[in-house]
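One chain follows as structure tokens, the form predicted on its own.
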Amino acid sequence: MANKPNILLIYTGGTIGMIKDYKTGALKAFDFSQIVDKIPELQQLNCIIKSISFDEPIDSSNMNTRYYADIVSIVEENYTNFDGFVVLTGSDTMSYTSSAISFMLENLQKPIIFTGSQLPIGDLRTDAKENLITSIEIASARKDNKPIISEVCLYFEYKLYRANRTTKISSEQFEAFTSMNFPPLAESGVHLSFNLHLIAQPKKDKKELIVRKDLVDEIVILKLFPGISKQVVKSILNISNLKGVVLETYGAGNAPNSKSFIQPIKKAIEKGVKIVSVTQCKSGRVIMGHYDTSLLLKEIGVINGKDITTESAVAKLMYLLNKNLSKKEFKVFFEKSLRGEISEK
């Protein structure tokens, strides 16, 4: 019989990690190196759990790149040691992260489950147990003694999800995330059922991991809205050391036409500001040129962001600007899916 696969929970903080003091009712910190005792059901899975703590456990409102490059070197740390990796983070900031870490990690070959709850773990209805141990099932799975899964994902309510594909929904809901563009890699129900055709393939050559943890955040998310006003893309645009944008466009990527809206993007592109045209739908994608409205746009060298998601696309943006690539090389780069971010069609 194969040995048990060895499972590495990193806990960074959120409501998953919280328990009640029933005496003051007040949450607290969740000790998970006593996990199994207080989810006795987690014996009953076929592996070895092991656990590991920030020191101080962040809200996620205050994830950061920081925070990011900590949640990449304990993976590095632990990489050979362990079979796959189940990260608990607060959802509210969760694709971000999830995203940002697929693209730091490059040539993975390992399950990484990012996982979560919207009640803490203490809770009578709460849906933290159900959502960890099926992630914890995840990590483990295994056909021809290879790990099922060698991506970075998302599980949450019943839903595997490649990570950097998904959104957050509700912040009532149990269903909380959903990922519009692309269709779950797993579903839970009585049986764990892989969809294996959507799930990405390691390369065959089995390249070392690379690790990337140097990220560049000096970018912003410009949101159009109608009646939205030159002197504010214009102050936008004209940010003290500013290197990207996401810019969350109407539809299939249309925007204002008017002088007064693209004349302030073409000056901030012809200074080397990266300027990524994202749909503001929950689904479909850009279609640079379908329209009068984003011609303009592709003939200035805004970059097409076809069906990225805007989590996705700050966290792609933060990882290529560190690249020192040339003009031609970024767009080229943007507009190609590297971790399955973004559909080839």
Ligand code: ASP
The other form holds:
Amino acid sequence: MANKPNILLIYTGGTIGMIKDYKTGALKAFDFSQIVDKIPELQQLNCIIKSISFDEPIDSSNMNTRYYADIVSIVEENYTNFDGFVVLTGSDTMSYTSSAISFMLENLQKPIIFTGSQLPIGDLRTDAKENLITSIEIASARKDNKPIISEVCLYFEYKLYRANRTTKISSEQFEAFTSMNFPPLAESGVHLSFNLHLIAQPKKDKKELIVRKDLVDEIVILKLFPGISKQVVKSILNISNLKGVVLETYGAGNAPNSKSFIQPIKKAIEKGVKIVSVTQCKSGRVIMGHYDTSLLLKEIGVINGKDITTESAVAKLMYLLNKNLSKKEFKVFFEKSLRGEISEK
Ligand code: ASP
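Switch over from the form predicted on its own to the form predicted in complex with this ligand, please.
Next comes the full complex, this chain leading.
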């Protein structure tokens, strides 16, 4: 590695890359190749920064699995020439996107830091500069000549999180993300302090990066609520080609235990649909069989999502469904941590 780390900024869209036209007041995307001119502070960082932008930057509401593949392709093509990556996306779906990217890249040895902002980079009170500058610093950070981070992370408002543990919690506050079931990997204050014991370490036997671009998107999130109609549940589970369901259950994984609710779920599982139980609670985990109202789900073969987030469960389903796993293997793989997304207890 050269003395200064090479960092690639990948701009996909979102508020962070916008500036206000002060004459009209409208937000517009700016030419991202001029990022270093727009933020002269970047020159003070001890790294070499290059940037690449989607031809047509998108609002993250338009994110999809095709764009996920584009992001990992950019990482793949530039993997040997860069020491770290900072991916800029809109914050709205950043937890979904960054979770998916964490599964799509296996044996990662370099940092990939997702960030964005609540206010455009040109705004006087913007959070974009701090988020961007610190993300680049984190992507460049080294210890014993090795990157401190070698996993997919999300940095926002002074905290670095494992990406596949995050959820967007505010559409207004600068502190837009949280990670309820796993502590931050680093915090930025006067010092940038890393919680080294929490950070994933790459495998010792320097394995090659494996990139997987094919994801399965025939899945659905089904959130329970008291009074949910059996007809609705049945219709959703009967969607042709449906491959996976993230079932947002109550509390520690509970659901109605009436036959009319359980039967369609059982049938779907028998047909090969993979159904994962995750909790609607912001923190905590599913413990199947803890209450009578989760025992039946366990018995009919619902998979235990433990403390995974909904965003990460969606990503993990998309990833694992493409692997032709048997029912038993699928359950084993889903229920164990592949990229630090689940706490195994
Ligand atoms: N709507 C924007 C997006 O997610 C918001 C943001 O950039 O934070 O693309």
